[in-house]
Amino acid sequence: MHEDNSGSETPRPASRWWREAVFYQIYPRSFADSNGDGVGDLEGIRAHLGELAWLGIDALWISPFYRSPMADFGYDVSDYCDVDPIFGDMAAFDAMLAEAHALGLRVIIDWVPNHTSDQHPWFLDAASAKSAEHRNWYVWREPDEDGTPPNNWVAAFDLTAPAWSVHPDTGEWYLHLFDPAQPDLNWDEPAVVEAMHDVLRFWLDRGVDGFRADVLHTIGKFPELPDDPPAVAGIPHCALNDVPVTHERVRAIRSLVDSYPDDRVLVGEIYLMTTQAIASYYGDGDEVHMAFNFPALYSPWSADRWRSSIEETEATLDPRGAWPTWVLSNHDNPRHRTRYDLAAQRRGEDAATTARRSEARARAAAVLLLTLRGTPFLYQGEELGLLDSEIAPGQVVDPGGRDGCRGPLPWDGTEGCGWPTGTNGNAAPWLPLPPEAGFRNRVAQQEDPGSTLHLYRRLLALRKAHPELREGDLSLLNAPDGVLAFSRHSDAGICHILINMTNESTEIDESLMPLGATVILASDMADPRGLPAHLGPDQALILSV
């Protein structure tokens, strides 16, 4: 096992790997079947790495697979050092992670360090008597007398139910501040914190890039455990930790990381609303590599929304030297492509409008998450386009009902579109397939050269032959009401990125097209002569200026 110098090694010059990067996020329950068995796994995985390679992905975050009870699906961990059977075995990981290797991908994979599950060995001690060796290892309180939880903090899950649950055997009130299957971890206590490193060890020796952390901000609380101020009630606590001893944690776990070979990466999954929060976990350079910038995730199909949460981003990052991501969709929120529909729909727009505009925004969209400065984050499936899965009441396995993003992706034009059809005497998949799977699937794609599928597989080809688009600055541009336009400038060169978040088709003056520059890109794989005066409804344009 690795020995942790990291207190005397010399430091490395930094890697900038991923900051160059195309990460592509893997939930293993949905990417790919291998056994027939209706559930995800990691021959699953191993099987269709090529196709990731193909499309120009450069590393992979895989969702966790670890043993678990499956309460939240994997995020309640009952052996951090172990496969689950569902997924494979072992060997079955180790293989994985050497094919894509051989192809030039790295990986990451989650890491859960707030809560274990309440069936891990240490939770099954701690909560066998107060004098349990692990009983430290938990967050315990003693009951009142009236019976009322130790604090009003909000789980997460269910916004009506507390944080806190009383176990029967000794009596007292565990925190969870997710659900009560996933009581927290308390990392007041040295032995947690070792064993925690310990799990990392144990990963990076075995060969991972790094790590998402999940929810890693809360892992440090306030002893006294205050109360959350009146004016934040029904907010879920997670959303609100934000306790100042976190940071030295973080320190702790990136040295951890820094003192491996090969420039292993952190990123944070810092739940936090606002970008300067989140921002506060890059420290000085010495915290998370990346983390995720929510504020971003939420911004709806508005250039003026998009300019505004730019500007933040910019304005926040750059002075720390902190490197942005972008994410468009993940597990735990409905698909962009959704997102953009409904909303459009809450303001009034028509079925059939909607119906027409909904791939065009995806596309476009597509082309804003790779062309922003910083790294993006793909969620399987937004190269195929794909909708929320529609999940029947009686369906719904999620406890915090985000079944519909995690819908099996759709790999080729079969009955099942390669996963089992719940018929004669197969397994059904664990979750209906998204609509439309019979053409959104991967073979159908990969055929039609004027699918989602090549529109991804153009843009991350062009941010490879593109320095300005990988690591250039970034200067929005003034441009016509509801257009997002910005360019990407370098030595190496300047594009322009045009994008019209409206139904209209806008014209389009020379600032933004000057003469001599090409178009390299329209998201609707149009090959357009010269320089368009207008810009379509919805559409997208890379310019080389």
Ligand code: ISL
Given for the second form:
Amino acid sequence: MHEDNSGSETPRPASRWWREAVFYQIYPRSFADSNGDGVGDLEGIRAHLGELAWLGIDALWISPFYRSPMADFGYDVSDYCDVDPIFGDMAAFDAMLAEAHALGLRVIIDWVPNHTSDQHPWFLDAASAKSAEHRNWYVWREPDEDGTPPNNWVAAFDLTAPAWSVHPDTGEWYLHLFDPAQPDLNWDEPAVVEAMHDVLRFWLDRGVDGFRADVLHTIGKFPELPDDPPAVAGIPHCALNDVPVTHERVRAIRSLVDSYPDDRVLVGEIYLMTTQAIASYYGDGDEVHMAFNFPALYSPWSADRWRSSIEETEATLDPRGAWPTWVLSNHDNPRHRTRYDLAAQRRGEDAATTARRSEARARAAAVLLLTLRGTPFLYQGEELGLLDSEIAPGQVVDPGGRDGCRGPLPWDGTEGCGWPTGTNGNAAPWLPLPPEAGFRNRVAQQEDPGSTLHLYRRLLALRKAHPELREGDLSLLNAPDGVLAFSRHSDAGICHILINMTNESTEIDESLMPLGATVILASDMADPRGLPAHLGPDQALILSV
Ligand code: ISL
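Could I see the form predicted in complex with the named molecule next, after the form predicted on its own?
Up next: the whole complex, starting with the chain shown before.
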């Protein structure tokens, strides 16, 4: 238990650091490997913090590094308060955290409240007998005579499989919204709430700046566990579970987080499919500080679609004082560069055109992500313009098949790009490196002032130099077909952001590019003299007007 905070004297003015910050997601297995075993680790993170500070990042979100049998690569936790040996130990965590703080980087960590590993001591005990001490910590149902599962809920990862498995020791069904190795905790049981709150306290006491709470919207379930409507069969239950009691539970978590000094933050992964549904988990400013906006993540490279996504986000969040987030890539979805390429090819774009547009699209998307109103979350490697790794069928290791976006980060131009090569008795990286790693790596891009890495660095510097890009209002502007245009404005200044989401050069009129405006950044890092009359294909510009 923490002691430094018990007497709540005068309320501190709430800092809004997390509203102005740019977060960077680290997926530890694939970030950096300090001991040559082919899997990234905490010491690897520590050793590269300086590069993240150089880039201009403000905060890190680190995906799970807890003890885990790795059925879901760490999202199946067998000890919430210890480090898995593959990632290092508690001393390595403390050293990493201390160094991050010394560099001015905040650190939030993943907290997985909906389920544990089936190897967690709680579940091992619960499963052993109906009378076991921890039995009620999980969700059990007696089998029917006909042998069908207790309801029609579908598990994530395998949409043909029920969210239930029979445990052999007692012959009863247990609930798992994800893999069978991830039994759902029963949050109706007060001892579960207490134990999971203790986990938060453990890490808050250690000095973390907050949490990214995994599928937070699933910790409440209707007591009767009713069937999902037949119309939505084929969608995993985790994307549908939206139950009033959850809000109470989230409020309790928020108030625990708020009881600590220094403005710790709670970011919810609310994996629901509408901005409206996600918004409700901001409560009245008393639930999550921020939630990922999944509909925007899934927006294609289309000015119309982005325009409506922005309109909807503003119209839904702003009236309730909720602060938006924006994310293009994470460890669960194809990287945005890959996603846009695949979508374009499905629409008939030929391979040569895709090759030409691919990086330009990803760079213009970076300008979008970092100029919208809200907190951006970058995913490791997007600052290098990485594509997904190519994963042969025999190389798939993730139960959800999400391996492509998890390829190891290429650090330099050596044979293994900073990873063991898998030759001469060395380990191989746990997944193949992304394509183009020989030149699309950290060192090569750092030396090239026109690189995607330098584009991200300039974008982050611009956010620091222009308060209107961080805190200003956003207004969508009328623009030619295929162009997304908006302004960010405050007392500090006005910026116009123009993004051409087509393959054609497009004429831009004076309303978007007023006389006297200056281009402060172009996504291709061109240095236009004066105001250009056109936006190039897949080009984005930021103007100071
Ligand atoms: O991965 C998905 C789609 O490709 C989603 O359905 C994903 O399962 C959902 O976003 C929830 O994700 C989170 O919880 C999972 C874990 O596997 C993911 O890595 C995590 O981000 C279960 O803990």
